[in-house]
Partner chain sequence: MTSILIKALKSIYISVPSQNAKFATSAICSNTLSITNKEWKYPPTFTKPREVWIENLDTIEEKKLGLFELHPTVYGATPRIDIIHRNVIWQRKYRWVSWAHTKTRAEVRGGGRKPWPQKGLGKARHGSIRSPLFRGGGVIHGPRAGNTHFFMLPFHLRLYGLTSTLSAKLAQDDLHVVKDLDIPSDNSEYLAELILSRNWGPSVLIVDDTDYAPRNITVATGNLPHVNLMPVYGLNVYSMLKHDTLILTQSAAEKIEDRILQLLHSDTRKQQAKFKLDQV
Amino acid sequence: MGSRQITEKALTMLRSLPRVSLGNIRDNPGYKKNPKRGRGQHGGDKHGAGNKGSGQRQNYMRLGYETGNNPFYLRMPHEHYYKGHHLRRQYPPFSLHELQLIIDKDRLDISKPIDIASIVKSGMYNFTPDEKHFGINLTDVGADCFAAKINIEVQWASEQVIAAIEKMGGVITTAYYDPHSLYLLRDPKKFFESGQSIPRRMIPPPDAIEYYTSAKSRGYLADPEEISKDRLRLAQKYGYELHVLEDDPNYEMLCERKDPRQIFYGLEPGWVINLKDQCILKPKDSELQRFFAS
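Output only this chain's structure, taking the form predicted in complex with the partner chain.
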């Protein structure tokens, strides 16, 4: 609000003024517009509606209509290159620069594995699953000044981004989440308050399976050996010393990964979490257990 001196002055002024009550307050000038119709020479006569035509008669043409000729919004024929654009998966971008920002501002805890839920909770990123948003696309803006060792899980990352993170000794994984799981991750509290059991995460569709099973993109379904080979390849390509993860004191935290059917860290499908009672309920029925383990 106002500066300290102004505030103090205002409060001191109030001490010698009558009591602030419902009868002596008002808003700033210009807050009310007179809804009355103008009368007389300047506001009246035709009341700003002009002469004849649809303007005065309040009988307007529909928006976009160009009095008969082919309107602009109908002129363009279908172009095959954008066929199915409304059905394609989208990954709203989130740059390494922003990630560094929120780590520096202590809005993200890097002593634990980071996933899309923590990034959304920090307040700097949001996405809408019903607009075909399928997760975070970590971009390489700010890759050259990225300086944090993290274990992060995103949905799409390019080679430069992977190199930037592994250069600092971190671990990056790309994982697929179906839209229902993304809703759960966006607002876990709301999901737990709905009293449902945690569902299983679905497998990627056929057109995404290649990305998530390749070591090059650090897919969560890829072969770990291939991944370590690719780590070496990247280290050679971008010219940095490859960190030996085994010697790291945070080895366990850095290697923590989710099961392909798991949505939340540390919570398995089939569990019911109750925030009020601070307890976890696990199913005992064999059929339920079989279903959730499938």
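Numbering follows the first chain given and starts at 1. For clarity, a rigid core is taken as the largest C-alpha set superposing within 1.5 Å between two forms. Predicted, not measured: the structure shown is a model, and the values here were computed from it. What changes on going to the form predicted alone:
After superposing the rigid core, the Cα of S228 is displaced by less than 2 Å between the two forms. Taking 2 Å as the criterion, M61 counts as shifted between the two forms: its C-alpha moves by at least this amount when the rigid core is aligned. Once the rigid core is overlaid between the two forms, N24 counts among the residues whose Cα shifts by 2 Å or more.
Switching conditions: you have the form predicted in complex with the partner chain, so give me the form predicted alone.
If you are looking for partners or other molecules, they are not here, because only the chain is given.
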């Protein structure tokens, strides 16, 4: 058959066949699937929940639990691999590179002090107090490209991170928050809508007192004079010129700190935030004022 005959045959078919529409096209292979069987489709009567136990009841076991058996860290007590692991505080990491990224995207206002609430509000960081998360561990990833002068408060920081922030003329503070305070910082609006008064922040536990009272870690309970001396020592160690905070135009912002009992910037313990009426209710009773005082 010649090419001319093929062309005529194709044109004849186009004239006789109907136009392509949604009513006369065939579905793709495998488009339609057979309806699923019931919950016991795999031949069992447990519906995918297994035998009796916490797994069947969605009561998930904690890390290291071995379903009633003697756990590994107790079978070998001389090693102490995971002793007290379920009680240890966890600090989800947040790098200087990520911090610089959200600053460049204008998700953080560096003209005001930065704390965990403002970083969570940026949408680039999240933590779960239920899983023993106690705040931000600011890591030194991206320390070479960090170029912002900020006043930031985190929960854990290394010496390299402190040097990178102070090199740019910024200030860093490490502060402890108890789990209840972290719930408030994670979702302040939900707490304010409940109509409760802002509680006091608890003091650090005995095993964390040393860290948060140390000038080397820029603890919020450390002596300011010791912090000034350690700022100079760190500048000499890493070879950069230390900025004089007193001569900085943003001196008031850089020196702003929370009270050890305070959770939110600008809001004192005992205050009630009324979002509906957009007002703040402050306690007037002397006993309440004495209770919420630092």
